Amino acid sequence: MLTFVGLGLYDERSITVEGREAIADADRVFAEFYTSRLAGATLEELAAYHGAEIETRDRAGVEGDPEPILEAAAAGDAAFLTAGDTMISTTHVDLRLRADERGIDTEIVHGTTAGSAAASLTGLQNYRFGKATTLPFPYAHGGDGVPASVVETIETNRSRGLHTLVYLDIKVGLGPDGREPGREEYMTADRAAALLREELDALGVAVARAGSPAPVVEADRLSALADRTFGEPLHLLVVPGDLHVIEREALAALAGAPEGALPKPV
């Protein structure tokens, strides 16, 4: 059995009771933190909380060499841990399909997603979000500024009155022993706003440390957000489309949006 467990958004306590039980029942526990990570907990804290030895795998160890995970799942019960919800990333779906091809049973224990948290914290209605996009570091996509695909996604959503959730790039090098040597870099909401304002100076909402005891949510024009700081990672950015009257009130009350930055409600 291979059980995919979403750890939630922030620290070792963000997991569901079902997820914690799945880890306790597993013979071996694997995890990856290259698609996302728990900003409020180290690997050691996570392992101590669950009383388990957690074997971390980097991207190559999941996508290129999943055999240790699959062999453990074929021989007994294996758990595969990820931050957020476990099936948001394509790489995890691929691992599940590989298990299925080998006749290995799989289960999914869901965790809170960044998308649902962004809607909850900002007061923007979940069903009014369009296609999401990811804003990479300029060096990561081999160009300057913002990829055309990111701008196209935001503009297409806005033309339909829909909000856009912008995931922000993460570059973390995880070693096989779970330590994090080398470079860690996280795209921040202010840097993202600075990049995007060159393309459109629309209303934006910065969300920092969703799932933590003290998340930060601030709304203003992108040019204004670009001049602020929002503290430690992880960050998200939302570019709203048309606003329902309740959404408009929520951004003013919950995210401090100035009146001049808010479009008229529809």
Given for the second form:
Protein chains: 2
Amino acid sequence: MLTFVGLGLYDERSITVEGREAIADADRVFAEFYTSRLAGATLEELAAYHGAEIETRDRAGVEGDPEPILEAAAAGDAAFLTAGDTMISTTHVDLRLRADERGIDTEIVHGTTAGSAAASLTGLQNYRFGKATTLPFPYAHGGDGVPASVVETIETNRSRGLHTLVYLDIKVGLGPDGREPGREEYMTADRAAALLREELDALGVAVARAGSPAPVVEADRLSALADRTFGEPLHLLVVPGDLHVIEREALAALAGAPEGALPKPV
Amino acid sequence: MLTFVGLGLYDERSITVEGREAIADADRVFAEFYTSRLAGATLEELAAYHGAEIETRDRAGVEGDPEPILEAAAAGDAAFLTAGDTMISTTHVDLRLRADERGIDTEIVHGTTAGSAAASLTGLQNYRFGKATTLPFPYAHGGDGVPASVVETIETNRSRGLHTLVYLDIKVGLGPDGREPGREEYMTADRAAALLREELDALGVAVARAGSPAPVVEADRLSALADRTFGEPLHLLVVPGDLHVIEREALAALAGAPEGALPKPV
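Instead of the form predicted on its own shown above, give the structure for the form predicted together with a further copy of the same chain, please.
All chains and molecules follow, beginning with the one already shown.
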């Protein structure tokens, strides 16, 4: 059996009770933290909390050499841990398909996600979000500024009145010159706002440390957000579309949006 | 303090560890189950699991008379529980704004959601979903069949190659003739497929009991899904857009999609 467990948003207490039990029941526990990571807990804290040895795998160890994970799952109960929900990355789906091909049962234990937190923390309504996008570091997409596809996603959503969740690039073990073990870089919401303001002069909402006990949520023009700092990672940026009355009220009361930065409600 | 706690997807073990601790720390615990509910746990099971008295409020008790909840939050620690994540409904945001106005601190403890599960269970990539929509019972939107806005959302997403998550109507305490205490009705994925097939002849994915130990995930033409049954609620329906190679493979291997029902990969 191979159980994919989403660890949730922030630290060792973000996991569900069901996920905790799945880890306790597993003979071997694997994890990958290159697609995302828990900002509020180290690997050691996580292992101590669960009383389990956690074997971390880098990209090469999951995608290039999944054999040890599959063997553990064929021989007993293996758990595969990821930050947020599981299956967020194609990597995880690929691993599940390989297990399925070999006749290994798979199970999924869901985790809390940035996608849902972006709505619940900002007061923007979940069903009024369009397609999400990811803003990469300029060196990671081989150009300056913002890829055209990111701007197009935001603009297309806005033309339909919809909000856009902009995931911010995470680089673990990779740098401008390729593989760099030990390197970690997280795009901040202020840097993202600075990049995007060159393309559109819009309202933005910075969300820092979603799922932590003290998340920061600040709404203002992108140009104003670009001049602030929001502390430790992980950060998200939301670019709202049209605002309903209560969404507008939430951004003003709960995210400190100045009146002048808010469009009229629809 | 008013802590909004998302109970997660399915039963009493779907909550996060952090959420469980928030309930244990609360002086009074309120809940509403009219916007959604836990299909895998009764109120009594939930209360027994947490060793807490849980005071359920109907729509009138949250929206019309929030005073007792706010007073409990002003006098001590109150928790407000909802299925899935919290803040999914405008009702919750409104309650948070009222607390904020009165100077009551609020906190959010996230829960796992159908939105994320729809991606992780089907193998469809999260960032390739467009705007979600809700399919109401015909009597609830005052017409026959499917509201034009639902079809338009699906078609617009598909024209961009994007998947659509279709939430299925939940009616608790409401019926065709208005208020009906004790009545509960959940739209099933087969009924949704039957309604939608009149509008578009597309691939669909039925997801039943997301977050449970044995979720059902079946992909086929909407007309084929309309002739099946998927068991107990809650159900979801996904209408995929373009499929990447691995998404196509996942629908075939993990959701039993017949080859003829799958479009060519892009």
